[in-house]
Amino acid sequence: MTTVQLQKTNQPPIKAPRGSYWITTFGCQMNKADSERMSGILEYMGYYPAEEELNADLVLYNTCTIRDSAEQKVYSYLGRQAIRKRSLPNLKIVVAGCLAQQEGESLLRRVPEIDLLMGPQHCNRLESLLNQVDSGQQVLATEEQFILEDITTPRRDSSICGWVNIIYGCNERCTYCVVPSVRGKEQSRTPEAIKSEVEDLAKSGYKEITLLGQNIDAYGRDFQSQNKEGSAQITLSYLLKFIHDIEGIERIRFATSHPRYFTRELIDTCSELPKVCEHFHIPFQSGSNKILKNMGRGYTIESYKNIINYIKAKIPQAAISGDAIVAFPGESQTDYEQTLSLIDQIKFDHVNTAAYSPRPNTPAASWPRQLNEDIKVKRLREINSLVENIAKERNQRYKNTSQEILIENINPKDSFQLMGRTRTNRLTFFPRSLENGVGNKLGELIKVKITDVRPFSLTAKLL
């Protein structure tokens, strides 16, 4: 679980000032992109960023429900705001995102101080929903609806790298996951709308985009019934080619993929398009076919390995990351060891790990053979140690090599260092060039030589 606060902007509000706002984002990249859109809406309405959370006139929590720990943190934050509201009745409390969708009215009963509770499908309706709040209503917006096109300019957290949603929702039915029930059915944006947004980013100086979707490989699947005979099938491969040559954009990434839909055609396309970065995030979740079947993932370890082997054959320099869940109901020691073995065989550059957490209204939550917390903690600690060791081993291949880095920011812990990522998504720190008092500029692509490696980052010197 991650928490992200958007930084202040010096841009003046478009309308008369309404007060200050603060957004805290929990969870995935999709939530971060949603928060940027909602920040754009708030600033269009006349709100401006607060200096501190506890001084804001409007507080918005964009929530995650993938694990219980994320939920509990939200409740803790809400408790502080509920106390504030008793002495500041004009304070607006907004809860958005997956937890809002999952809990609905029960969350309003638990925290009656909330003014607006809205699911992920309603992010673009924030202005109209807040207008209802201003008229004296407590608003609940969790009904399923067609997501409106992005017509508001997001207030983006970076001026170099931009998130671009290309598909909302998810049609999968993994037995442990609440995403389909809280984010709704798959809904692809049109290639033209996506291209227009990317062109706007390029005109604003952005150098890198990350295409986002809960199940990004399914992009365009909902268009198939609309395709005219003889027209090109709209897929992720089609979209990558469609936007590739936009002038100004230097790098293209995408996430998150599903092994069931990750095709050889997509890998071939990525190998042919020079702007598409050599990094693939493909969750595997378990190394046991028995557990994968119980999870409802729809693929086998053998088919997953075939994907990875084809990537390595076509794009040898590619970095591969994934997700894994340990201690799923019924996971035996053998099942767990198969997951460790898969990580060791594939040599992932990184793996996001988690112990299974029962989620409301998911099939696996009510199954027998739930594993106890001691086993969860033990297995998570072991797998994290393996992931770290392999990540450091994989990073050794960068030692003393020249790498292209996109400068994204100043190192917040050392103002004499800049930071950026390799094309393979390795976070890299390097000194600022201060000849005549002038340093390298954010957004520049530069060459560096890697001098030191760690499990999850690199250090370099300028070339």
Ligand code: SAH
Given for the second form:
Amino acid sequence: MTTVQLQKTNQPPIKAPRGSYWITTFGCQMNKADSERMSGILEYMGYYPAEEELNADLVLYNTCTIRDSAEQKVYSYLGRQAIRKRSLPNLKIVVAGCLAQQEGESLLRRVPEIDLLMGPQHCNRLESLLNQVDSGQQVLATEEQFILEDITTPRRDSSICGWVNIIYGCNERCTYCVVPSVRGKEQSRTPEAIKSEVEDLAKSGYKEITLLGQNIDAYGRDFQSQNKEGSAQITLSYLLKFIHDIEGIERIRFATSHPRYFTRELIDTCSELPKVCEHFHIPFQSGSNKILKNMGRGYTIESYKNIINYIKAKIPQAAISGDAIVAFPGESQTDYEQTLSLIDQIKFDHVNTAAYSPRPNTPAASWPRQLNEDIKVKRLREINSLVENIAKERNQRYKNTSQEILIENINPKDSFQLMGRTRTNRLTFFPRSLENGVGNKLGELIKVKITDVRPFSLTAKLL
Ligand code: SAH
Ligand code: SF4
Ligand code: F3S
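In place of the form predicted alone, the structure of the form predicted in complex with S-adenosyl-L-homocysteine is requested.
Full complex below, order starting with the chain above.
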């Protein structure tokens, strides 16, 4: 399978103008990457970006259902569009993504104004699904689907950093999580298809790519279970080496890694490949072995620490981040304190935290010993403050050092500043005007000196 290019981003649409479109994306990077692909398809079909949501001829919500709060947000957005549609019958309402997959027909019953309800595995089929809508049908596309290679070019938000899906779906069964049921079975893209997408990005001037997958370090294992010839060697390490030398690409990142599949070989590979950035996002979820077992995570705190220690030994400057859930059913004060203690021992650069949210059709949602809202709020507040303090402490190591930054954008809050990230993924702001006349161009790699540190960002001056 290879990606055939029919149209380059920003070129005029091939087909006659059809109307304006608006996409709002909820959830994770996977959804953001899907939205970029669906934007590309819409523009290929002749849609053009609307100036605002409430003027668009086609509105697409790419939804998330990881926690209840994510779900509720979508319903309020949808309500507004349903009211609009009563006076504008030609308005098209599309609901894509994980909530669409989870709710299926019941969402159509709840909001009958929806024209197209499609799960994440159907993104690349948007054109044919919308053609069915145009022929007067209300369309539901949520059946399990082999994800086809897209033939259009995504319309990417950034012209410097690009996302590249390498594995779709998730084969784990964490007892709290909806992802496997909404994103389906793991499906790796072939190394050739991935390389061809990265080469196209490099030709269009992109400097950084982030490879994406729910459990990215499980890349390739579905090839092995299909017994494809030569598949045993196709792993994330193999892929990193396979795409590493593409000219023009300066930085390679990948997310999200699952501790169960994170091998020493992968760490060795990262330490050997100069373009692979020193940042590892490896969710741990809890610091208690009892809770990890109940979550069905398949590793222990000891094995997690072994991975981190090996990273720190091999790549001392590496930044480490993770995800954690507090107030999982049955989490005692001691279990919870073990999570705090793990964060303190590892000294994470960042941790995405959440209070446990019971999700439909997941085992943990029906367990006894659910914790009440007060405990959830208290634990979340405490853990967030610990994460912030440790991040600030960790950032002290940057002070007065020289760092390489890829200039990604103008600071939206201060047009006199540029922004970019260190190789370790720390957001860094620095002045736009230059005395020595170098730099100042988006997409350029420059050296800066860090002058000030905050918990989650840095300030620098140009060297
Ligand atoms: N595949 C990744 C995570 C994807 S989901 C992994 O296994 O690490 C992103 C994060 O959402 C998870 O890491 C977890 O911390 C959080 N999450 C998932 N389900 C949740 C739930 N029911 N309640 C609260 N947080 C949840
Ligand atoms: Fe969810 Fe677990 Fe899969 Fe991550 S590995 S997406 S937490 S089921
Ligand atoms: Fe949400 Fe789906 Fe991502 S549930 S977090 S958008 S995989």
